[in-house]
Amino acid sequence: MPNQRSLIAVGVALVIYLIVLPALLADKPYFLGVLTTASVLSVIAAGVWLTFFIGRINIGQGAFALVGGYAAAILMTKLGFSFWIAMPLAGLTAALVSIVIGIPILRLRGVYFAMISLSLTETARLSAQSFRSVTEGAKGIVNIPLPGAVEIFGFTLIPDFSTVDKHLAFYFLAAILLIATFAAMYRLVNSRIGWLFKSLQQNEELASSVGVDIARLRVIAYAISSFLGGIGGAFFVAAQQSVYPASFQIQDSIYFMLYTFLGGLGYVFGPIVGTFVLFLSFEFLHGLNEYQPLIYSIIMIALMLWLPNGLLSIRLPGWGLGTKANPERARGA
Amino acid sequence: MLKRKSLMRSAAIAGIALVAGLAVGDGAMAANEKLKIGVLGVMSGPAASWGLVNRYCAEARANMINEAGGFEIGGKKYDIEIVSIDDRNDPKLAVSGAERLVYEDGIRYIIGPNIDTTAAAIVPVIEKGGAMNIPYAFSKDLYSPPRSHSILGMIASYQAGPVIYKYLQEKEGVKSVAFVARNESDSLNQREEGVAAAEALGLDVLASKDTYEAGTTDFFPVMSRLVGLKPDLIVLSGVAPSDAPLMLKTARELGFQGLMSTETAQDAKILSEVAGDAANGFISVGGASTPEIRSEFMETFSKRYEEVAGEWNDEAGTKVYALEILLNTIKTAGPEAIEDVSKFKAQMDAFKMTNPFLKDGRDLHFVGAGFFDQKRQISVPMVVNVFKDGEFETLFVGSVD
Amino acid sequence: MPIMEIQNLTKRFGGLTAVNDVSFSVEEEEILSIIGPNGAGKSTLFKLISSFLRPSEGRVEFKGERISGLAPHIVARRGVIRTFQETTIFRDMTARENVVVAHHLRTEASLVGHFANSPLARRDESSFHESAAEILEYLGLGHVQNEYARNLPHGYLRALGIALGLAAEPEVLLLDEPFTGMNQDETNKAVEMVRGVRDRGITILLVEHDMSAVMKISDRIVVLNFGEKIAEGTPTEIQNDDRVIEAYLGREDEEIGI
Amino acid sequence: MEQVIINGIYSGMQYALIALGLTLIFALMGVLNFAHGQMYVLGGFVTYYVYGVMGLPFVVGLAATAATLALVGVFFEFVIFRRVLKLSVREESTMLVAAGGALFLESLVLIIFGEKHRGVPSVISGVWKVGDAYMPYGRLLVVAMSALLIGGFILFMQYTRQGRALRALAQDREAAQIQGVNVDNYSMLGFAIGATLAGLAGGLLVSISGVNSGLGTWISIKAFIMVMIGGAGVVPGAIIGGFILGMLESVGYTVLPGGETYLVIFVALIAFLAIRPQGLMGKPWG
């Protein structure tokens, strides 16, 4: 249960995020853009975090971002849907696909699931290339319109993005997505569903022995995860106004996993911290040219050596001692 | 960003520099105002060479200009500063990279990116930010109206393909052709255009679907089928420089006797290292680097390139033009074009300069109206090379228009 | 009428027959033990009854309905709950959280209801916490309820396992070797605990290696050897059964000798 | 047709060698070595330099490769994995650190060896033609050397004291420790051998396919596919997985030239794992 201090902290963070930052950066589209991207990447990473929460190493989130991206692009360009309807439908499409794939592959655990999930991204890319009648194949879908206006009874709820400062508009859209996602995630994890997911992570047999329908729950978790991936994919497609089979690649899937790890798998807000730290540091290290990935990887390894349970574990003094009481590691084989 | 103070200061410095320059010759390093040019492309991972070659070309040429005292625009000398960003072929990084170049560094002219996906992703940034870019991606959508901010930096496969096929049809009696592409958007699109061109020439297209995956180390499975079809010509569509030599070698090892060609630039060193003699007779599109056509200026340039990159890469022969034509067009359009790309665009139709990299003194200008309904392509000479014992020999030099 | 019937249960792994044509029935509110030497097929039989394995032949009936071949969680919903050996708990939850989670079968609110924190969900939660506290207290775990399960000593884990089983409100509770590795004192306590569970009206079926505890606690005993049932009866009957003495006790002496 | 089968065997032998080191490290440490492909690339570059640039004999190149990669393996185990394995609550942490290691090696290789594709002249040239099938001698040599390496590795694991200790470690870490196996030292040895196998695969293949700094991820992904087919942590599984993938590719590219080969392989893999989650030869679990 949140105490008063953490409520205040969240309130301050929200004020900075929603008012101070956009006010400061209104005429700095680059910084705004970086924060926007990091926000949406956090949303996608939140999905990965949830699959980790049920004990599955997910290196395939890029696949669902791609599915969502294509769903949104097709809905907008071929069927004339508004972005505001296409985006949730894109999430649902990704969730639906993940249910079909998830039923067989979620039976796998450990590195087996990790490896098969890694090949999903390639599968998605190859599918996008192969099913040309729907996806335009290698040519991609381009000239996708910017999000249009939403009006209710003549009152403009959301302005047409092409008529306002696009950067700010996308920033706020990303911010709202992030806040909604993590509010929902927080609620989910602290509700009974969260406890059930956690029971899955710790021991599926035991969970099923007390009557938990583990197959259904893990598919639900995976569907939520993929829904977030799909939403994120739709966002990027709208921002870039184009989608290609290579819009989300294996590298992306690996990064989503890294963001999640880095923040700490034990913390709902881990994906935000991990994504912002990694993505921002990546942007700001860019002056190092070819040395950038090298330094980046050294930082990553160093973090893992000193903070193996994620950045957010810093705030728990004595955490390192607690982990030693946990000699057994469930191994995949 | 020309602030008054810095303007005055640089005017003063320019005055001193002029005096000093007269006294010491061209050795003086004048503290000119900087003109920043962006390079955005893939500089790590499997396709690292594409973006790196762009960057090295720009840096090498910028070094030459700066050492010669800067580049003159509107009577004022500018030092050229290259700001490069690795987008890793990731559209998200390409967008943030482009935003950084445009909004933070105030750059209006960007060389790159390298593939359709990233080039298309930054179109909104380029247009909104009032910048121009020179992608090395072939998608026609990028260069055709309503788009107007992107300039194709090289010869597209759909331009080189028909010329090469026609040449081979007439000179070598090629009647049948088989295509193979890397299973990625850009390559597949190039193959599609290539197939259409071959069919238009009345060639018998024996294979129009074959692909291989990125990261293939063993081309026997892919090439066996192609060789088995016994085509007169195998076209490697949009293959990466790393794959071409393997494919050549494999085809020869499988007993293939016919011709092989590609429409993209390759590197002679890689070809001779990996494929050896098997690469003899391989036809590709090169730049200005073969001895038959290169000017003295080009030779100087390639020495400078080696200083920057450590080693010459023949891919660079097709990528030297971008910075040259950007700067000279800005010069013609006047200093306002540094900030205002509409001035640059207005100049594009008429702009013309002598191509300094080639002996024959042909023009360097903007072309492509036949393909994009507007001049949005650099008139890179279409140098068709054939590989022979470790070197490229020029077969002929064509042009797009 | 027996609450549970095991009919001609057979399980083969490849060429190996782990359980061969075993039949017996379980009466309501009795404590029935399955014993047998190592490799007799006890744990396979246990998994077959709890539906964690699918039988090659035969069936398990609970209250006249077939439960073998159903998913474990469905069998659990019918009222047949198994426990595990001590290491199988939710390690990174406190004892109390373990038991609260195990109340899953009693939820009345839907998943969406839980997400939205509906009144029904809130009622579920508070009743689970009450019931968990009661169960923990009853099994002597009240004072460690806020400890992380991974930090609990072994004896407590055994009790926690049973607490998880109880939380699911079973009609039949299947216990997997509940006394193994305990000293005399601990075994006595555990025997009392299991009796107490039975006194709550729960039928108990247990698999055990420890003879003395089994003799003390069981109403009836089923003996397995090489996958086959060789005897069935009260502890006294079993103690005097020649085949059991020959097959089981003889073997155990040998084992002790190793 | 003969050519298709021969191609499958060629590729299969290479792939088996690639998968071997990955599965060994997995069996010993429970670590999915993401940097496997990058180790392959590094091995290729070392051989390229010693054999191709310095002009020393091919065997010397391979020896240098083995030595370098053994060092890299020791470094990875000692500096990185040992600590992370001890400290982390979740097994996944080793994957992150392995991914970090992959990025580290890849960028290091890019900086040291450059962005170009590199190759060496064939060790032996010429093509042996049997019926309709073409078999270049260079390839036959690589296949033979791969077979030798794989065979040598199996013999080592089977008949030497170290091999037995490694197998004991793979079977059950704690039990091995009780039996007096120095777990730390043998983990390091195992990691060194795994890395060396990856490097030697790269070193051997550089003579037929060359190497570039960006190849690593693709090699790793292919190795993962093979391991999934054969079963993780099982040496014969890795070899069989390699041959199956080789055959699938060879047949796939012949009957499905349109780029669907890998799509079909992935979909089939998902279907296969749904039926047999532990792969062909892996131990069942759960």
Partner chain sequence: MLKRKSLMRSAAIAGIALVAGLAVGDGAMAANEKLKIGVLGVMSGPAASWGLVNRYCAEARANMINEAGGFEIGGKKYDIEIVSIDDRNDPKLAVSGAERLVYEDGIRYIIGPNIDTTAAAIVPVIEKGGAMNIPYAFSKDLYSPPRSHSILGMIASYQAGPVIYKYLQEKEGVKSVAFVARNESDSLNQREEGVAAAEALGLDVLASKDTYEAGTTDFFPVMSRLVGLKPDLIVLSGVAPSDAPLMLKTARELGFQGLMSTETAQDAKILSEVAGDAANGFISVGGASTPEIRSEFMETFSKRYEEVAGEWNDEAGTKVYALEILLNTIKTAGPEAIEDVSKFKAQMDAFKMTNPFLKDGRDLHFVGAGFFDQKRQISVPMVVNVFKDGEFETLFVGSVD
Given for the second form:
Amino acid sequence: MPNQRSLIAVGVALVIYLIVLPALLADKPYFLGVLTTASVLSVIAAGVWLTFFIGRINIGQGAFALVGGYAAAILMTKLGFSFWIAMPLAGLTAALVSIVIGIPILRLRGVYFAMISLSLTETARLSAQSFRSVTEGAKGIVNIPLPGAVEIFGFTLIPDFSTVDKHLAFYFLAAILLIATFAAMYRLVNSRIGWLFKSLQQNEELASSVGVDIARLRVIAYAISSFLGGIGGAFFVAAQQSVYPASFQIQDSIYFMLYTFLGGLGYVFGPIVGTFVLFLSFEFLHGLNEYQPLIYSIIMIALMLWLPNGLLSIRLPGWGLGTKANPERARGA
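We have the form predicted in complex with the partner chain; now please give the form predicted on its own.
Next up is only this chain, free of partner chains and other molecules.
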């Protein structure tokens, strides 16, 4: 379990993220936007991490972000759904698509699954471009409305984003999604089902021999992963008020994978650390942007050689963060 120092560190981080930073950056929309983007990219990358957790190399998360983005855009512009209904439905749409795709492809392992998943993002892009009657083709779907108000018994629970500072509103929405996602992920991997997921990574044949339904577990994990991708895609569509076939591309899927590697595949909070470190570095060092693919490649090689367990494997004495995915805890869950 997390020790006292870990809990204090998490508490301080939440105070800084939810109170200090919004207060300091309230009149700086660019910096708010950067942090908002990093938060939602972390949510999408969390889905990639979960797929790695069951022993599959996922390079196709961009496909499900695009599916979620288009699902939300169509629900909001063509069917008149509120964003607050469209976003979870977009996640569910991405999850359902992943179930249909995942049943056959999740039987593959290693580089075979990786190559198939890599092709999914391009397939999604081409599909969005081809079905013009639904997706508007290359023109994309534009003029998507901002999230509206949510009222309960006459009390405004969430204000209409068009009536407030939308940069600050999206920042807090992204922060809530980030916190909820990783709280759920931490609980998931430290539960009984998390232990079963981990058994798939270690030895599927052994898990199957003791009665574990490995096919069903693989699909469940992949569906959760894709749900997070769909939620992230819906968020970006609402924030940018548009979606195009090229909104998520193959390089985005590769970046999502790299974020999880950089943070640490063995740690639940690895995607947060990897995403914030890498994304913020490039955002604030604009001169490096043209060399981004080269630097990403160098980082990947360096990680494999010198830091295979990611940044979170660099631990200070006495500061065990309690974030390592440890299925042994789940035996009594």
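Rigid core here is just the name for the largest C-alpha set that superposes within 1.5 Å across the two forms. Positions refer to the first chain, counted from 1. Source: prediction; values computed, not measured.
In this overlay on the rigid core, Leu303 has a C-alpha that sits 2 Å or more away from its partner position between the two forms.
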